[in-house]
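Presented below, as structure tokens, is a lone chain in the form predicted alone.
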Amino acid sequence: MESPNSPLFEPARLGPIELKNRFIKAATFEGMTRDGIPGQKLTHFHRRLAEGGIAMTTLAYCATEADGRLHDKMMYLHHGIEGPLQKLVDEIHAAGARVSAQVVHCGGFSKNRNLQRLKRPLGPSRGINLLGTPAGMPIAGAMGPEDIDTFVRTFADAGRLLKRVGFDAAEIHFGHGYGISQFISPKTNRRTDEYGGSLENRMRLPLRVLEAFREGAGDGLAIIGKISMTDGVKGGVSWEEGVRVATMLDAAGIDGIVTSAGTSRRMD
């Protein structure tokens, strides 16, 4: 047990806010919004944390819009459920912690049904979706231009309500297999255009969500990167990759970064 004169427990910068400490609840997902609604459940498991004196709770997989989800039952990002959010984060900031949300998108990695705008799920490639094979998704289709700009675009409407409900930080998950992800990754970005081929091609989209994300929420909200520093898997990521990642998110401006490795998917 670290003493309380440990540096942990001195106040710190992270980017545009100051945190009272540096313990920090990772985002791990909490599988407690059912409708899709973050309701008491979920703010009172959060809410917890923050009576235990960390300086900031994350929120995990707050998908960008409802085709970004894993499945129908999690939570998106649009207008319907800003109340209820903006009640959690009031209820986290009064017993004393800031306040964070992974903002994340799956691409062509679902087993949701019910996609809204999309006919199938999408990803750099055309491929094997794993995950949607029992539901009857066994495919998932190659973005297009339009379907590039419009993945983009979600991460900015997404940065715009996390910072109108009062959200402090914000963790864009680059990593894990899920829709960022597998345009960094070789195993799964096969395209010859500028989005693919070269590592620097491969992070012209997370670049531009970081972009997008950063226009959206404005100055005032932390930006935080989860990364895969390899996926663990023969043509995959590899450590020295990881570490270009890390580096070039950093160039980018990106306020922290949070370092992890493997995939959440398959990559037969």
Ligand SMILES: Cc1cc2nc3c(=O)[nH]c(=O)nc-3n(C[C@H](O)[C@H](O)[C@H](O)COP(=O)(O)O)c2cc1C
Second form
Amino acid sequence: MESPNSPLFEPARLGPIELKNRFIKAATFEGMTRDGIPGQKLTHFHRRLAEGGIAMTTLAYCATEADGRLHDKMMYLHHGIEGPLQKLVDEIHAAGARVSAQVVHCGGFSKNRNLQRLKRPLGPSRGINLLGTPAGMPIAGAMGPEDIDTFVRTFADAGRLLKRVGFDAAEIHFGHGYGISQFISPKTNRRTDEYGGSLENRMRLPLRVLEAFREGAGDGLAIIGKISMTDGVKGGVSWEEGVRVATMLDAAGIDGIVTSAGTSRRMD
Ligand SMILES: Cc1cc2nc3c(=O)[nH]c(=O)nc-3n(C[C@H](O)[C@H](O)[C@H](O)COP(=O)(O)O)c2cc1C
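Switch from the form predicted alone to the form predicted in complex with this ligand and give that structure.
Zooming out: every chain and molecule, the one shown earlier first.
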């Protein structure tokens, strides 16, 4: 354990918010959203962390829409869960910590058979959906321009909801092989339009997502991005590109970057 006079215990500024120290609980999907509801068990889990003295906890995998989930036991941000979410936020605040929500969309990597808007999971390019294969969904389709606009819009809606409920921060998931990183990675993005090819093109959707989220959330909420500095697979995002991704997000005004690596999906 660090001594209390370590810099880790000093307050820090994160965009528009102040953190009482440098400890932020990482997003780790806890599997505690029975029926997709962030109820008592999950609230208790995060409250205990807050009581332990961390500055901020992160509510993992808050899908921006029903079809952004890996499976239908995960939560998605919609009106029906605002009550329990509000309770969770209030309890963490009462325990003296701030709370961030990780906002994410799975794109074409899903085993969710209970799709609501889509007929099948969609990514940047048609490809194998290994996670969905046992569930009878072996192929992910390619998003058309309207699908891309809808995908982006779900992040603006998520921003509005998180602001309404009182979250202090949001962590947009740009990594780990989920929807946004499927666009960033040349391994999964084989598009020939303005969303594919050069890194500038592959970053077009991620940067639109950041802008849309900020527009929805307005001022006051810190916006962080979690990125894979490298996919760790041949033909995927390299370290050099990872640095450029971080730089581009920084230039677009993101308040902080969580540097991770790797992908949850096999990329073949
Ligand atoms: C059980 C478990 C669940 C996780 N769930 C998530 C998640 O929902 N979202 C996420 O971004 N990372 C998730 N992670 C990854 C961690 O947040 C973290 O990125 C990982 O442990 C590696 O650390 P690093 O990112 O510093 O390399 C999970 C990790 C574990 C062990």
